[in-house]
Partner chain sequence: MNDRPSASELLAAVERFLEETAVPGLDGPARFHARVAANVVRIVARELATEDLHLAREWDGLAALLGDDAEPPAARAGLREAIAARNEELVRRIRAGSADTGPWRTALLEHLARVVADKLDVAQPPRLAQEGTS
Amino acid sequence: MTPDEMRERLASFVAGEERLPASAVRAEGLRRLAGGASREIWSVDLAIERAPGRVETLALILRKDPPGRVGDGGDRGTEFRVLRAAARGGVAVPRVYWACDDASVLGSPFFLMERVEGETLPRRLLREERYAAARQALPGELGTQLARIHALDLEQPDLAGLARPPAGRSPARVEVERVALGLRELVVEPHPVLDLAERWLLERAPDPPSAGAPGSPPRVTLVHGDYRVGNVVVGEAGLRAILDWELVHVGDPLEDLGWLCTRAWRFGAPLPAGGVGTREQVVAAYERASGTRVDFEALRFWEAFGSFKLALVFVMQSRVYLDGRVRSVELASLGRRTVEAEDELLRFLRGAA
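Return the structure of the sequence above as one chain only, in the form predicted in complex with the partner chain.
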């Protein structure tokens, strides 16, 4: 499909949704932003003439499955519904507008959401002087926003379709076993550190779910699944919107806090929570907003699990190259980052982290 065809089809889809004549909607400035094998992200501006001479313009992001992809979790329809539920729950997310399940329109399902201006690149957020105030605000904001995500009612129609962890099983154990299985299938060489880490994690997997310290009721909540610096839009005053919801699932809420504090997401900066704060700062804000207590031992488990999962991510990405599926130099290089995850896991295994 040419970009012109794509713009025309998009405009007539929106006109149909808004019950306007096709000529009332124009799509401009369409360009591909990023994305690889699992999704496409486009930027587009819509001009909508709701009445003669009254034109509304919207700066939008189009999120789209790659053509021909069969939903293996994280499909765009789910993401649209989760974003809608998150907005209703007071979470800072881009406003969603229209979703289309009909693959005949653009070749695969897609949805349109508000384009929130701001910075997402960790290198700039963590270094540049103009984000100094944002860096001060972020630890508290990340904790408060996460509490709102975890407070969303899983029974509401937009979230009721999400798979639940198997009844009676610890989501932490389920996650460790899932990653361990992936590693066994995909590693090319033996990695003794990862086998040691698997046993360490299974021994410490919180069971039942660990949102509460002893005494508080166990919780299973919505989990963002990729909650970290790099996936939030930040302005000079602080957090503006939380993005990248495609790994959303139901599980142990501390998984999100542990991932936020995982070493790789500090991008070389010393502070453990995303390079912007201490664990205590984020946890204090989270506890205040959620009314629950965070067990730091459980948080330590989930932080170590973050590096275990990252080892799988690096191995998976380098396998895509090694198997000849995508001959990208970036994918090729990622196999050599597995050692970063091993290094961090060793710190936990030796009791230093």
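What we label the rigid core is the largest C-alpha set whose atoms superpose within 1.5 Å from one form to the other. Just so it is clear, the structure is predicted and the values come from calculations on it, not from any experiment. Numbering follows the first chain given and starts at 1. Compared with the form predicted on its own:
- Core-superposed comparison between these two forms: the CA of Leu239 stays below a 2 Å shift.
- Once both forms are fitted on their core, the CA shift for Thr292 between these two forms remains under 2 Å.
- Relative to the superposed core, Leu186 undergoes a Cα shift of 2 Å or more between these two forms.
Mind sharing the form predicted on its own? What's above is the form predicted in complex with the partner chain.
Chain alone follows, minus partners and molecules.
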């Protein structure tokens, strides 16, 4: 599909959704953005004429499945509904507008959301002087926003369809078994470190109650699934929006805190919480906002699990390339990074992390 065809189809789709004539909607400035190894991300401006001479212009982001990857990482309809629920719950997210699961429109399912201006590249956020104030604010903001995500009512219609961990089972054990199964299905060569890590994690998986300090009630909440620097839009004053909800699920809320502290998401910075703060800073903000207490031993488990899950992400991305579904050098290179996750897991196994 050429960009011109894509613009015409997108404008026609929005006109249909808004019950307007096709000529009332124009799609302009369509361009694909860099990044997004698993989803295509496009920037587009929509000019909508709802009445003669009254044109509303929306600056939008279009997220769609790449050809050959429809359904990988959840579906766009789920992501759309979760974003809508998060906005109602006071979470800093882009406003969503329209979703489409008809692949005949643009070649794969997609949705449109507000384009939030700001920086997402960790290398700039963690190093450039103009983001110094943002780096000071981020530990508190990340903890507070995460508490809002975990407070969302799972029974509301937009979230009620999400799968829950089996009743009576530790969400931690369920997640370790899910990742281990994915690895066994996808690896193309032996990974003894990952086999050892699976055993180590299963021996230490917190049983319910798992999401708080001893004595705290067990909590099963919405889990963002990819909550980290790099998936947030940041301005010079701090956090503006949380992105990339494609791994959202229901589980143990400490999974998100552990993932934020996973070594890979520090991007070479010394501070453990996303490269911007200490674990204690983020946890303190989270505890204040959520009214719960965090068990640091359980947090350590989830931090180790983060590297185990990251190994699956790398293996999964490289298999998309190896299987010939998407010819992307980025996907091919990610396979080589599995060793980084294995190296970090060895640090946990040795007690050095």
